[in-house]
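So this first bit is one chain, no partners, the form predicted alone, shown in structure tokens.
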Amino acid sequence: MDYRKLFDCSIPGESVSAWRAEGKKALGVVCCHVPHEILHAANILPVRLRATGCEDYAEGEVWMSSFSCSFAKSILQFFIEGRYDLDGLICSDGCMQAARIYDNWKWISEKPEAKKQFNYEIGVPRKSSPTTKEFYKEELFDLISEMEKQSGEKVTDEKLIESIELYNESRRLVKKVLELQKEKHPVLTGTEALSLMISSTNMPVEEYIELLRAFLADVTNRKPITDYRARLMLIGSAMDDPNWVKVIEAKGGLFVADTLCHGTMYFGNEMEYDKSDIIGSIADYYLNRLVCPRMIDNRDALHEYILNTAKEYQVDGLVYQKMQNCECWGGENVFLEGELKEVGIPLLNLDREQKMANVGQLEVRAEAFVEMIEKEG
């Protein structure tokens, strides 16, 4: 099976168009707290929204203001341009900017001349407790009711379990891919690894699983990477354009680990579930898994995860990329810098926008960082 589709991050994906051509619905999803398992159980395709390749978000900025992050403005821009031909949008309040995508697109899509869209938002607490879990469970029950209306199909516990098992299989397979990065000479660049994870947003989970299996079956035929100069880890704001990684890797860095919400953190560990409380199990999973600093009670755990992952993957340096006006990752380096210094891991801070700009400056800083690691190593 040809698995090259795993490395295609273009928008829109052909699999999404094929799905809708069969008369089935596909809904855009913003942020990480809308459970894809619920949409899948309703026979609706969840399409995690990205802004890869957006060069001009002028119209998005008109609606969202210059103080919004360019990732959010670019997603809205793609909606306005019609790049995403979907049946609607489901958003969680993962951050203030994500919620503004929903607010503005709902307003735009309700204009008399606009194509009618389904628009829905769920509330997700910013800490995990018995009280917040019950609130989130009610939000998920409401979401199920809305999905049943959209698809005309009943969401049963049996269907939810089938969906959970499918997504767990994708998590297991991605974990096997990421295990390859622990090798001294991996067979996958960081650019390829991020592309492989991002491509999951372009297709049904069943197709993604088959492509992952085909890739893993062919791993032994791939040539090990031996010419890198430093093993790196990438953390920070939403990163959906592998070209950022490619620029740094061209200067001798090799990204072997990440904590990106479009990368490793999106997949996370497998979901454990209690058959007597499936919705409660889904709520537990999405409230407690580590994704980003939005949860006010998981920062220590997130920092510990970053440090442990850096050690596990034998990282020589860490790249912290921060989107301008990023609410969640705006100041996390203030806390992390000291912790990393204690364990002897150098940190490169990069401020960036969604658009690939100032590439020359990025190249200079990347090369200087790699050289510093070589001299100190």
The other form holds:
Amino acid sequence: MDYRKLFDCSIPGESVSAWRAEGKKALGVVCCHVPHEILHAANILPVRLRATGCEDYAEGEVWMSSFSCSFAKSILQFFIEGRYDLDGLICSDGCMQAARIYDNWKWISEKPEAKKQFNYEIGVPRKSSPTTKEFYKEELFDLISEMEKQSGEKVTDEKLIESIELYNESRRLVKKVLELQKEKHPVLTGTEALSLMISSTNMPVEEYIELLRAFLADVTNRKPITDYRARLMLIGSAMDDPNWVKVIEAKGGLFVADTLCHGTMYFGNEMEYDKSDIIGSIADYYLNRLVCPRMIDNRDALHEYILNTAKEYQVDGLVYQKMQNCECWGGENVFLEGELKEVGIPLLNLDREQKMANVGQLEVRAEAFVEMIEKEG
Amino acid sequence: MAYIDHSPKVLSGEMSTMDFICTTIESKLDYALEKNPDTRWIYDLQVATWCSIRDAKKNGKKVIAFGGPVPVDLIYAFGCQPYYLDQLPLSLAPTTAVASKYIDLCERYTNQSMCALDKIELGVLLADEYGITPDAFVYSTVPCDSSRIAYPNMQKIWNVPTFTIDTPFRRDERGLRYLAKQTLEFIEFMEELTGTKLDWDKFKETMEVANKTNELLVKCADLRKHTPCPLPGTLCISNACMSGQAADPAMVDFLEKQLETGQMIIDMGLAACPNGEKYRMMFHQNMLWTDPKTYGYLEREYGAVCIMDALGHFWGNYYENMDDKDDCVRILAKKMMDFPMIHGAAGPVDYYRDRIKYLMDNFNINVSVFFGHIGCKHTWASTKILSEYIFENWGIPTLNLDVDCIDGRYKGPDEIRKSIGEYLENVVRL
Ligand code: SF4
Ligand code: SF4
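Following the display of the form predicted alone, present the structure of the form predicted together with the partner chain.
First the chain shown before, then all remaining chains and molecules of the complex.
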């Protein structure tokens, strides 16, 4: 099977169009807290929205201003341009700028001249406790009935378990791929690894699983990478553009690990479930999965995860990229910088925009960093 | 007594921010008493609020620092002293050099784009210059992404007992139940912290005060519906934080005086604009804490008064059945939902629109200004919706003006005044 689709980091629409051609619905999803398992169980395709390759978000900016994050603006831009071929949008209040994608798109798409579409939003708590879990469960029950209305199919516990198992299988397979990055000479660049994870956003999970299996079956034929100068780990804001990673890798770095919400963190661990409380299990999973600092009570765990992963993957340096105006990922250095210093892991802070700007400057900084940690290593 | 500028001492780290604010407002009060005793009520409240925080421990009270919407009335009922953290940046903002010190320090660790309110709150702690360590810290998951980054870091640095409240995204019945449940958990937290059970009679006293101040705040806001507006724009600034401390008895005198003054001005046929009122402006975002004098300037020079700001405006919530615990807890939850800055900005834009609709329908507004604090990115991301909404429904265009309400270095008062003035004269042209 040709698994090259896993490395296509554009936003290919064929799988989504093929799905919709069968008369089934596909909904855009912003951020990581709308459980895909629920949409899947309703026979709806969740399409995690991204903005890879958006070079001009002028219209998005008209709506969201120059003070907003360009990732969010670019997604809105793609919606305005009709770049996505979808039946609607489901948003969670991941961060407050991502949430405004919903507000703006709802306003625009409800104008009399616009094509009507489905817009829905769920509230997701920002801390994990028995009380917040109960709240989130209620939101999920509402989501289920909305999805049932959309697809006309009943979401049963059996269907949810089937969906969980499928997503768990994709999580297991991605983990296997990521394990390969621990090797002294990995067979995947960071650019390829990120592309492989990002490609999951545009296809049914079943197709993704098949492609991953084909890739893993063929992995021994890949040539190990021996010519890198430093092993890197990538953390920070929404990063859905492997080309940005490529610029740094071209300077001799090799990304072997990440804590990106479009990367490793999106897949997380497998979901454990209690057959007598499937929705409770889904709520637990999404409230406790480490994804980003939107939760107020996960900061220590997130830092611990970063440090442990850096050690496990024998990282020489950490790249912390922050999208301009992204507050969600803006405050980790209050403690993280010191924590990394303690264990002797150098840190490179980089600001960026969604579109590839200042590539020359990025190259210079990447080169200097690689050189510095290479010497230290 | 001459006004003494203590900023060099706070800049050198010799004086804490608490002492700086207290001595500054005390000397402002002394100055007012000497020069214009009629204005003392404005300073009395500030002195009472700040000094009661500074002296709380001396008076045997625990200090509870809080950020965002939390059930503050209960803090009073437990005999503790709340410290509303946003008061700190608002009080430091007019002294640009001092505010900058903490903003710059915070930016060494965080994004420059973070809201300057949060930068100051975290920056002062990084400098260890609060001058007080709270006995507990309570915060909620809103108002915004900035505060959600600042507060957990502050929690870690303070390392005192902490309680957090998750504010629901939508303000519906489910959200109300959710906040009520967390309020009950907060009562348990306070009981453990203070070692005493909640004394319902004491809470009733607190509820009475809160009802009174809420009623006065609403009446003061309603006075502004009068054309011409009797109260100056600067009072919107001072009233904005009040619902957060509504159970403080010191508020009652201040608000009664404000109401009385406003009524007197109406009775005398006077107005906030000394040369006649032309423009009735709604500011639908923050206020200019760096330079409150701008409001007086606009009133004098252009006959333009800030009638109301959409983030500071609030609807009163009253305790009705004070013996019914469930009902009181629901009111506490409702108050959190309607907390200024949260009610409109921190959820789906529909609530923001509702707030604006109320102001547009009731305050005889003829100028709309999105006075946009640059740190408040989620509100900026709703500007076009709001502008279209206002234009479609009331035919009024909106001026979107970027300012930093806390960091005076971003844009000076002259530039701000000029932008508004030009807009009034060239676009609104009444
Ligand atoms: S990059 Fe940051 S600001 Fe933008 S949507 Fe993601 S978390 Fe929000
Ligand atoms: S002004 Fe805006 S960004 Fe700043 S604390 Fe308030 S809501 Fe947050």
